[in-house]
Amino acid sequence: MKTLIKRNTKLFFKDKGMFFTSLITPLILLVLYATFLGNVYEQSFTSALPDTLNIPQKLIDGCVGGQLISSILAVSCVTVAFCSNMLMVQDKANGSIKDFTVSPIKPSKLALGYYFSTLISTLIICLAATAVCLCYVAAVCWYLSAGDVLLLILDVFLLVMFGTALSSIINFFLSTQGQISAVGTVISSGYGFICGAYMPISQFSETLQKIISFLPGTYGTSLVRNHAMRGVFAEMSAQGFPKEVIEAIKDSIDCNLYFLDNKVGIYAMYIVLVLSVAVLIAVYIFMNVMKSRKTK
């Protein structure tokens, strides 16, 4: 499996098209978000506050910056995984997968070889994107502590694991470049909405909110947002903002999530995300083993 991971990782970085496509996606999102969604986030933030409150511009910039980078990272960790996982489909398209399936390699090891190589490639790109996002926040207004940065990196790692597992299951059914391009386009355009990155879930209808509350990616987005904006909320509290106002802001930007009208805690979000990753990986391995048995 170690050899498979090395082989797949090297091939990914050797393919300049796949690598640069994956690398440039978070950077494009950062430019687009800062250019077009910055004002929308700022208006959404200020509209949730009473007119009697005098809000420093630095605090507004810090809140908008935290919301921007949390949205970018929540989307990139999943969409980049689909780009990084194209190698699995390419091996099917050019027939390389047949060389592996006729050799004495266990289907579980073959599946995990693709999974871990995609995880490594995606993690490298997403950590680079995290560094760029942190530089953006530092340029706008920095309220993060060292603990917030470490937790943000942990969130990115878990989301990359989730995105890699999800892409592995979906790509399992694909066998051509056209299919992976079509699926990648759908995921890139649609995932941001259903995970609450493009638009806060609180702005959806109640029925849609309940449906989305069953999706693990939603909790991953909320984790990133909580840790990216914890310092901002702490500064608000230090400046005398009423607790009710801070909670209303958290509700409006999905830092607070509710499952069937029950507030979901941070630890519960971690549990949901970790269990989802474990289940998806188990399903992915099971699918590969069953396919191998059927072929034999």
Given for the second form:
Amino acid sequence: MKTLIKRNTKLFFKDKGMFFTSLITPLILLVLYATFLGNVYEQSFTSALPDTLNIPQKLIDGCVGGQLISSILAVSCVTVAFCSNMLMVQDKANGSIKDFTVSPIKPSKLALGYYFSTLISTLIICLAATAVCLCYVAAVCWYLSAGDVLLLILDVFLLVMFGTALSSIINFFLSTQGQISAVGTVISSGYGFICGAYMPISQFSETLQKIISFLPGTYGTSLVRNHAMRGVFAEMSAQGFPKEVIEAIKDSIDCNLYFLDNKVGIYAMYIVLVLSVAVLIAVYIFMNVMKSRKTK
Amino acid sequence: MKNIIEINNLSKSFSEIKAVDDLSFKVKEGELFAFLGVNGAGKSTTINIICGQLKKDSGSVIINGCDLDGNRDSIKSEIGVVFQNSVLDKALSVKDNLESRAALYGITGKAFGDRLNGLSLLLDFKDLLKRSVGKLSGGQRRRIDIARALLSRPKILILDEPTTGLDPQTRKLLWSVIGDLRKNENMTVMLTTHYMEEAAEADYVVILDSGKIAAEGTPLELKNTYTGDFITLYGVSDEEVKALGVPFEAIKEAFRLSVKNTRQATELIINYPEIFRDYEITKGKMDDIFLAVTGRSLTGGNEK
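Structure of the form predicted in complex with the partner chain, given the form predicted alone:
Okay, now the whole complex, with that chain kicking things off.
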């Protein structure tokens, strides 16, 4: 499997188009967000606060910056995984997969070979994107501790695992370049909404909020947002912001998530994400084994 | 010689279409076995079943004494396949490609180094190891395809139209290598080809038509069964040829006479020595056999 992972990863980085598309996606998102959505986030944040509160600009910048990078990272971890996992479909389209299936390699090893190589390449790109995002936060206003940064990296890692597993299952059914382009477009444009990255879930209707609360990606977004903004909330608390106001802000930007009206804690979010990754990987391997059995 | 491949009553359908219909044949160890048929005759389906790529509907496939059902993985190591189109990674170097494929058979580290060295000498590609597969010529790429198929030291080499699109010199080189492999390692070669002259070199030929065997035998048996002999007669007039009473056609500076067999040719020569001053006798070609058996011709990759 080690050689397969090496082969897949090498192919990904040798394909300049695939690599650079994946790499620039989060960077483009950051530029677009900062240019077009920064002000919207700021206005929406300040308008939600009572007029009696005098908020320093640094704190607003920190809050907007944290919200911005958490949105970008939550979306990128999944969309970049879909981009990186194109090789699985390309191998089907150009017949390379036949070269593997005529050999005695187990289908589960082949499946995991694709999974881990996609995980590695997506992780490299998403960690680079995280570094850029942290530089952006440092430029606007830095409230993060070393622990926050480490937890943010852990969140990115888990979300990449989740995105890779999800893309592996969806790409399993695809066999042409056209199909993967279509799916890539749908995921890029749709995932950000259903995971609460483009718009906070709290702004959706109650029914939609309930439906979205069943999707594990939502909790990944919330984890990233919680860790990207923990420092800002700590600073607000230190500056004497009422606890109710801070909680209201957390509710409005999905730092607090509710599953059937029960508040979901940080540890529960981790459990949801880890379990969903495990289930998705198990389903992916099962599908590959079943497909292989169909030829026996 | 023992049978290395035994196919018994093999059938495979795709919806209403019977791609392979109750097919049975045997391939002897060390043999060059040719599979002929127009597109859709069932060649690829049969090969895909043998390679474990497709599930059969019924029948049995025995490879080297083991039933494919239940021994798929061990059988896969005994079969090397050269696909019609190269399926190697064009962006990777020759060495990287072969390394990743060798690992599928558990050949890694020093074992891979030794195998790579042996194959690069055999197929003469030592100087290509660092080149990207995408930058190789068609002939060079074909050599690497064959090297990939030989990585696991298979007992059976399946070649699916291996020389289509190659120049004559490269085709000659490939057949020379395959000939050496058969001679030195007693390797069985199963070939599908559209080049009739390649099929003519086979030890045994099966012609498939609509998923069934239309004809089978050695090239000589097929020639004797499905075509007659041809006499090319030089330096005679039209009247002289007509006097022989056999079908003929005028060709450049000669006439081509069709006779049932070599015996009839001999009788004609004995009875008309004054006409047979300059001549040659040839057996029918594989093209003629294919035409006689299927009603279609198959020359150089084009069904007519």
